[in-house]
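A single chain, nothing else alongside it, follows as structure tokens in the form predicted alone.
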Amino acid sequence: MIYSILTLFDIILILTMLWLAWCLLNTEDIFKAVVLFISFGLLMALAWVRMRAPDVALAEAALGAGLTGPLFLSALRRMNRTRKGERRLDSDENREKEHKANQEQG
């Protein structure tokens, strides 16, 4: 009975990982892709635990989901900020030009 439950769990885990990978690769939304990437990393860590490799599971959870995911989210936030306005350096230069123009007028 226990063997069949664990086998069923493994099959569900594999199918879920395949579905997540497919969704991750086919999504148009970058934020959704990053969230799916983090989810995939956590499920992959669970798969490593099931394969009796807890050291690899810890590394996967820490690096794959715990470090890389937030770095991707941070990069995405910076990309969105850049798209909405000018680059940070350009906006600083524009502020300086506006400040000089205001000083000349005043």
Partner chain sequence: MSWMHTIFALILLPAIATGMFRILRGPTAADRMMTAQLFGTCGVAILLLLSTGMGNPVLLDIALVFALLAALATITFVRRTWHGSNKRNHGNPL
The other form holds:
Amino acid sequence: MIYSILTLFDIILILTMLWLAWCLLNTEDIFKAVVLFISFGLLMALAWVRMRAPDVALAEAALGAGLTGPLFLSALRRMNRTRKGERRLDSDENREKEHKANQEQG
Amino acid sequence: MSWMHTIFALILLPAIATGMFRILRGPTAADRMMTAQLFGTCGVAILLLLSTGMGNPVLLDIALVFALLAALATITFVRRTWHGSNKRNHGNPL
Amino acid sequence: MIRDHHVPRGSTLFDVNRHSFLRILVFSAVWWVLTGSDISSWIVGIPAVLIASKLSLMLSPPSQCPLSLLGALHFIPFFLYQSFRGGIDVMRRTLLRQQLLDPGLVSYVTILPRGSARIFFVNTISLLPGTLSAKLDENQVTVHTLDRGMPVWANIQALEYHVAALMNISTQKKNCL
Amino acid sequence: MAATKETMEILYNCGTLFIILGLPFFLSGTVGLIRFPDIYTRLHALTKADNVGLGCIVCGLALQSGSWAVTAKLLLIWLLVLVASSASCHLIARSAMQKNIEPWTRS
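Form predicted alone done; form predicted in complex with the partner chain now:
Full assembly next; the chain just shown is listed first.
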């Protein structure tokens, strides 16, 4: 009895995680992706618990959800600031500008 | 091992899964972050129930970590991400 | 923040007055809860407890309005009952078919002194039925309420009274510092 | 020892009742998060319902555990969640006010 219930629990957990991962990879909004990542970390910890690895679950909860999440959020602010200061290092616009400059020189 | 607690944990799992809609749809960033908080609280409850259901008291420690760190993410969000995004309108960041 | 109090800051590391003894007791209890009845864990535990109590005394020095035991005995049942009512209230509003919401902002002027009492008060408002503290300017708390028909004012006043009793603040005096 | 066994059983059943009582709070918290119209009302649903639900579950599990150590740990977890969620709830609401997000009103 208990094993069938736990199996059902696992199936729902796996489906939720797959859905979450799919949304996470598909989303365009970076902030949304970060929140989805934090949620994914929490569910991943639950998954480790179900795989009978509570120590890994502890590490996952602490690192995946607790440290990486705030780190990403802080990084997001830096990114916004850079964008406002018109200094987007990695953007397509910059690359185009460089390309044009190169062409003019050439 | 107790099947009853496992069933209770199973009931709470859809509560998490439904919260996903708010992440996908939430108009403001805070709505999305609140869902992460919901995941934290529900995760704590599921872990508490599973610790009896699977007969493993170690899970209580994981629940403790969940409780601490879900809040950390929210606080970082409010102080770093959300506040910083339009500082021009309100000069007083906290 | 309460900064202007006279606690012997530059005292020796482990001078045992009432405050530090209490904190050491609390942190020892937390350590016991975390590690269980394993005696060997106290090899790490005793230094950890001492460092934690020293740090907590440095970061949040003891106020002149200490907790009162009698106030706590009144506060805890009040808090549990009110938060349970809050949960029931939210459940009713979410699960019923028609929306029972009539939200609005209410502003409340508190007599609690600045510092831990006021912060505690603002944080507990959020757990009361139908209220959510949204802003704190000096002694003015802006409260968001789910239903303007509820006796929000009376609820908050009752909470304020209980917090004052918990922190040993007389409600007549404007400022206890 | 029959009497103690009986009391244990009664405590266990009381605990089960408490846990069953706690589950609807969690579900209503999620429903509120989905259904409520604006950020402030959603915060109401999230903090209150979830804290009470967790409180009921903690209470039930503590009654069933029958050991003081586990009870203390459960209470510590609940206290942490309580502090964390009320603080972050206030922070979010305050930032929303500072950003001039208007509360939804019935009109």
